[in-house]
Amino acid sequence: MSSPLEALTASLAEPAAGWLAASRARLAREGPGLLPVLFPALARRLGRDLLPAGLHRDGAMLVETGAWRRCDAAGLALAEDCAPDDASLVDLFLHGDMEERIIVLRALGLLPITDGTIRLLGEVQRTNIGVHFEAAVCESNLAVRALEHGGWNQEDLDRLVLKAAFLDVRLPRLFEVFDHVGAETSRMVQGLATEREAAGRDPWVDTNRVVARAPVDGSLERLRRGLADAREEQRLAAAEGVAYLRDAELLKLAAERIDHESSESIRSILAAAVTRA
């Protein structure tokens, strides 16, 4: 598909395409100091009529643009125009409103990574805010790609699951990190779930799909508790991690439990597992 720029481009009308040319000529002129003026401005003057969704490579950098808006565009147009050193970055971030935040966070996934990069994902991380978490972690492939830059590296990656399972951000949703998760990344998850469940409250949902790759202590038998649990969705998670772990004990369990399984979608999945045994 066409990138943002493209894509903002030809959605453009006047007078914000008029504000973004000028500013653009305004900002090459006077350089990065301009970005704090011109930043909070994007979402007022270009809008936020979203572009349309789609998948979008450059080199190594991955983005998914069903939740990028022209204003999102435009602050990726202005940042690669002036090419803003990591401090100018940082700062625009910290000293931006919780739109400016986004619109930062969006724009780095079509930037190189640079230990402003590293600051800022370190701050999505520490902050808990569910719109900054998305922008930075769920619309690109950010978070894996940084584990080229040294500052970032496969325990921070693990935080990062970990905190999606805090905030209940669906791992589907974390571009590319299902790739890396570990036995580090199962503890991690699993000692979550265990202080929720023992606080009265669900496990994040997908638990069982994590533990199932790489199982730790106590994993198999959550996978097990899982495969009977009387939430659907827990079931299917289980059902999930069961068949892609392919333990002989739990294929076992898992055909006894076709039967009485009332899902038709978790039957097939128990049911595959087992034939592929």
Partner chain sequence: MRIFEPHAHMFSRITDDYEAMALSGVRAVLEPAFWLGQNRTHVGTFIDYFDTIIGWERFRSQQFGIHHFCTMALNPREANDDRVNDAVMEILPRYLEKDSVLGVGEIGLDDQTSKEEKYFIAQLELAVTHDLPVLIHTPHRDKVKGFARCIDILRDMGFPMERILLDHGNEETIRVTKDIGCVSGFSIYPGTKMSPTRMVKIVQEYGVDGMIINSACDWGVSDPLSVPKTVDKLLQAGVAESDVSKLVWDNPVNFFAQSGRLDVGSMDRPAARDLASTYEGNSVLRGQDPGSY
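Residue numbers count along the first chain shown, from 1. Since we're looking at a predicted model, the values are computed, not measured. We call the rigid core the largest set of C-alpha positions that still match within 1.5 Å between the two forms. First, how it differs from the form predicted alone.
- Relative to the superposed core, Asp97 undergoes a Cα shift smaller than 2 Å between these two forms.
- Relative to the superposed core, Gly200 undergoes a Cα shift smaller than 2 Å between these two forms.
- Once both forms are overlaid on the rigid core, the distance between the two CA positions of Ala228 between these two forms is under 2 angstroms.
What would the structure be for the form predicted alone, rather than the form predicted together with the partner chain?
No partner chains or extra molecules come along with it, only the chain itself.
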């Protein structure tokens, strides 16, 4: 599928196209020091319209183009044109407003991992501003690339998953992260779910999907209860978790639940899991 830059080029008309071309030419002459001048104008000049949907892979980098806005793609174009050093990139984020920070963070998904990337991921770990968290790590495999690069470790990824749970961000939006769930991830997510339930709040909808990847004490019981939960989204997560884990006792329970399940999609998941057993 088209890259965000290709999708941007195809969607731009005058005067936005002319402004971007002139800005890129000026950047080529003046260098990265011009970025703090250009970035504040991106949302206004290019607009916030979303680009057409489609997965785009560039080497190890994977993003969903439809999550990008025109201004985000323009920010990436400017960053790629002048290759700012880590200090300049971090400074652009720290001194930017809400929109500028989103643009910087979104661009990380299609930029090489550097010390600056790791520093900005640290900033995202500390924020409770949902749009910044989403811009950095959602609809992208940036978190996994950081882990595989070595700038991050498993503890960092575990805390990111917990942050997603805290913010109620669906984990499939963090591309490839399910493949790196471990026992500590499950313990942390399960602990948050228990705290929420004790306070009368719904657990994160992906809790049962996570704990099924790496069960810890209490995980099988949580999946068992999930199959009978009154909330369909919780039953769906539990059914998918049971299908992935393929625990014999849970599959036996799944077989018993099929005739009592009101959702056709959940019945299909349970039936397929039982058939494969």
